[in-house]
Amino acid sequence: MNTSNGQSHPEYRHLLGIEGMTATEITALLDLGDRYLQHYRDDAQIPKVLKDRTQINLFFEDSTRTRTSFELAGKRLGLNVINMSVASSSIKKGETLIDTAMTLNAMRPSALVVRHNASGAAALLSQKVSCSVINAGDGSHEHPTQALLDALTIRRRKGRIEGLRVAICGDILHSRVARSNIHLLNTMGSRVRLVAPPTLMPPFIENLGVDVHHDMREGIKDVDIVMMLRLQKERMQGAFVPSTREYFRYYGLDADKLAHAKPDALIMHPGPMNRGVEIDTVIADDIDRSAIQEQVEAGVAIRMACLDALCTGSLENTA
């Protein structure tokens, strides 16, 4: 977690990335998310701990899961949630990102949830506002709440994170999800492998403490978790793979490749999925091994935990 910005609301803190967070802070968020998840699985009444506060979702990139889950998370906590439509905002009239942030800040929200196509955008905004800023994905940099919900899903299914072998497979080069997961899994004691063709593997990625593989079967051999990533064609300029058919042949997860992982290996995907490109439909829908729908459910719970912790300062004593 990032410390407060020292402005007029010292209780506020920011969630800009997983890098730099401690295992204690991560565990505290996972524990809180776990309680919220169990609350609504049991149809229990969730206290409106943030009643009458305001949350603004400012999304410069399209999103279904992340924006909807942040909206639902805020409403379950009692927040007044505002979804800003960037397409019809003053940004389209030439207003800068910082001017927009200052305008929103004057409305005194408690939380600003930001998704932007530029790395560092959320960090920049956090320096200009007096509310809590949550990074909902910035360029190819980080997507911290996705890594947290992935970790919550893993912990609930496997009972632990420490000591697990996790293979992250696919478009590593353009993936903020991969970067956040690498930081989180390493911090929590997992052993991380990256599997991708050389054209989709960032240079010097080994410096982050991961094992790099270019062969799918070798890369997922005996792993506990197989985490697939989407080919992010919208971030690609030029030919990174010969064709989607060729990509699936060598790097798409199917029954033949999955047989090299542990028999109880968990299958994950942050969505949206390209069926038949990075994952076979039968594998994606395997009710025993696929945790993809559980990831969506965990997303609401972990975003509730983040909003609660940031707006109330409940993690101040965990760092």
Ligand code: CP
The other form holds:
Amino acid sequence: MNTSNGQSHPEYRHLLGIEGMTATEITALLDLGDRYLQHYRDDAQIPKVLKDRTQINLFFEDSTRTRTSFELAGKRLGLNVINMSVASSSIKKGETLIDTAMTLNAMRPSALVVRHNASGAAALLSQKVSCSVINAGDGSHEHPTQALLDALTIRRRKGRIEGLRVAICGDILHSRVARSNIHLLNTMGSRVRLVAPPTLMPPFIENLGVDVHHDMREGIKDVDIVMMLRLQKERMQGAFVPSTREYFRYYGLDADKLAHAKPDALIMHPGPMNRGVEIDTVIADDIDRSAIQEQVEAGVAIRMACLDALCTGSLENTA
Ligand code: ASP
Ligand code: CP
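Having seen the form predicted on its own, the form predicted in complex with this ligand:
Whole complex next, starting from this chain.
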């Protein structure tokens, strides 16, 4: 796996972003994640390939899904998992991010899972520590394991990723999920459309090889996948939408807008959802169309695959 700055650490492999990863590397992780998901569904014994090694979760931003699933993933592989509580750590006494990471590194973990509100935080740490670093979300930059779990969900439901039309809708500007998904879906041969009001669309984003739409009905016309995003209010300074009510009217996914997508279009959302803001509650809970709970399940399997691949070096020869 490449680091996001295009360099590979000579001894330790990191997962810092999807950008720069090859289709072969992505496919290898999806295949491994698929096997772990099937093992789990079959209630099969999962080999503790990382027994007695240590994983430290270092989350500077709130999380329900990512932190819990990384913890479960590590434990299923036999890792000792430590969740460092940032709120009660010496960061409150002024210790820096780098000093914190170097302190944890001295305890010789195999993997450090980091979420931070600054873009590039995980990449910075990867240069300072001697273990694998996994980016669990850095500012509005990347959330690579989210894109991988989304891809696994799509592949299981649709049988392929290549050739699908995927609409990513909502607050693209502040979304690391959107960025990681754009890189992954483009690499895997999907056709990506972005749908957002002009205020929430990053300038020049079409340079990434995506189609840009401001009208939701046009944007999701005939797509196979509708991926909805939350308004990332924690990253907004000032008002980006007139009101959430108006936002829902024009950009919220409801039955009327969804009717423009393919009849079997899959509905996805990384979570957490704000019902009635970006997605109607009936649509979110539609068990035939919505893959939201499957995304969460795939999250544990894909994180097992990433921990396994990085800590054992099992994907070294796939690049
Ligand atoms: N949970 C995802 C993230 O951390 C998406 C979101 O928060 O809306 O990026
Ligand atoms: N999708 C996602 O990253 O969820 P959390 O913020 O709850 O971890």
